[in-house]
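Heads up, the chain below is alone and in the form predicted on its own; it's given as structure tokens.
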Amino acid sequence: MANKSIVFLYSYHHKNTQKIANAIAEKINATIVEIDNNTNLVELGNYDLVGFGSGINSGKHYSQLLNYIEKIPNVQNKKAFIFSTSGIYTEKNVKRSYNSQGIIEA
């Protein structure tokens, strides 16, 4: 059986962020799922690479896709990454928003 996977993106503004997700998802050929107010829940268990990406605003990934990731049952098992685009530009801004997310360690 073929590894499936899938990404969730909530692009907004200039749609950068949906650019990368459709050049992440070319080389891992994955479904691409767009995150509003009203996206159905997916079903995690036939994927085995879940991606999560969206812009930065004040800081944080889209409240819309952080609304989505929080409705998600817990799964076990499953290799993740998440990505975002932002005007962020220097590596402290950057490590000081992914950290006050709880993503990486500064």
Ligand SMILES: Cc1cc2nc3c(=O)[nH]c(=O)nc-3n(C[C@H](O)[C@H](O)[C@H](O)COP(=O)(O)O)c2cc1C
Given for the second form:
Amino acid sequence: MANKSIVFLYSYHHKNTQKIANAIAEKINATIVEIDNNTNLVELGNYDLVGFGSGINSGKHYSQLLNYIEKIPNVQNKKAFIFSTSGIYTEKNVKRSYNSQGIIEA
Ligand SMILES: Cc1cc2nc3c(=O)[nH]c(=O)nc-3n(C[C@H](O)[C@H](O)[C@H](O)COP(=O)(O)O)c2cc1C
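Same protein, different form: I have the form predicted on its own, so give me the form predicted together with the named molecule.
Then the entire complex follows, led off by the chain already shown.
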């Protein structure tokens, strides 16, 4: 069975993250789900790879995305990734931002 991929997205300001999500989705043949604070949880059982993307506000991924992630029950045996667009530049500063959100240990 082919791997199935899904990308959860919140992008509004310049739709910058939407452009990145579109490029990723095309490459990995993923479904994009645009979320907001009222989006119902999508059942992840059918998906092998799950992505999350948004812009950055005050050094964090948009709260709409983080709130959605908080609601997702623990799942096993999934691969996941997270991405963002922002005014942050240099790898060091991106790592620092992701580290401060507990996403990676830089
Ligand atoms: C209210 C607001 C707060 C922002 N805060 C930050 C920030 O703390 N750090 C940063 O690097 N960029 C910040 N930005 C820039 C956005 O993260 C950046 O423009 C992003 O690409 C927008 O994504 P979107 O077009 O997908 O919504 C902020 C933008 C807005 C509108």
